[in-house]
Amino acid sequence: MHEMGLADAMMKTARRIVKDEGDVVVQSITVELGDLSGVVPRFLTECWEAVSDGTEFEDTELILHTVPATANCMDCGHTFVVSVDDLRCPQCRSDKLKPLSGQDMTITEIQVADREDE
């Protein structure tokens, strides 16, 4: 399960981006999922949960946004939305597609308080 590593990461990557904002307590991370990412969000929140006991993101909420694929038919030129159920073209059904979007896993928000704000 790829997703403890994430979580995982993702404590790492928080502790290092806050470590110089004094003391500070992180009420909240978000992260945007593309649909293609291979990360499912339920594995992700508890994994979260289960890398996060005990430490300083123990009360952190994880916020989870999915973002859909999109990608481009290298046969017809047709750019779409894509369904993870239906990896074809919507136009001539074919299967030699470029992605465009919806393959990363981003954090685009860390919301912080100062601890006596607590």
The other form holds:
Amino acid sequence: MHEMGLADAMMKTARRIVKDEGDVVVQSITVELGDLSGVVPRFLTECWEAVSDGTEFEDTELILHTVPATANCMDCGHTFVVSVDDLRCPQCRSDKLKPLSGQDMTITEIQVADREDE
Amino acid sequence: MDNVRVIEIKESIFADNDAEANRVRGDLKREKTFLLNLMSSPGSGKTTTLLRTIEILKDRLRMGVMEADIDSAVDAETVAATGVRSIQLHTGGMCHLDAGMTEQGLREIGTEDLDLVVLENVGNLVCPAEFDTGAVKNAMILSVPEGHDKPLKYPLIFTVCDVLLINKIDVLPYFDFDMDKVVEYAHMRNPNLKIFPICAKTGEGMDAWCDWLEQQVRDWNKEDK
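Show the other one: the form predicted in complex with the partner chain, since we just had the form predicted on its own.
Shown next: the complete complex, the earlier chain at its head.
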């Protein structure tokens, strides 16, 4: 279960980021997924629900944005936006590609709200 | 609920694991212990390669082994029979080890009197590649029956590894495995990748690999200038 480990890693990083915010409710976490990160967004969402269950992130919404990946052809030098369904250079059909971007999974925003006193 | 605010950041989801891994490496450096993270598919000959490596190096280096598996202690028992210190780590269903689990394992095995600890990661070419364990070097085994196209299909693991062992070269005549191609594809992913063709069963190529590993361990463990 690839996405399970990712959800777990994400939770640990998010926990550190919000640590200095005081007594807050984390409403949402926004993550950018590169097209070449190998992640299935739907699976990540499901794993997030499982991993965050019973934690302070239980009600935190996970917002995922996929971002396009770019690669450079090592044969003809062409730089292009990669289609994950066709990992070849659109110009010369070579499969010798050097990924330039789109492999990362980045937390870009965390929305928090001060907890109301009961 | 009032006072809503947005924290804008740009941090890898692995940021915390990476920081923890760096801390683990710092501790290892201080203790003069080298950690090797060994990764591969299931069935590539990880345990056999490890046993042969122990046989060659156990009189040259003080070794320990951490076996990671989702369950069972089969591998740890096999390794323990060689006389080197070994422990079994269970990942609790996870398909990889992260830096936190590795650190717990290192504490359990006790590194102060060991020169080299080998972490046998869970058999998998995807997840272990994403999680820095805190190891000094990452090694990968690819066996001949798996095929020479793996660097194209699982690029990340070839990118993060320092050394690639191509195992089971004794069966090369029976498989459609192109050694030149695998080297070319692997170097496409990682031009600095060190490659050793080996056969853990017959021992072919094992000395070159073990000499290289011993040198890495000695370089890491020597006093800082």
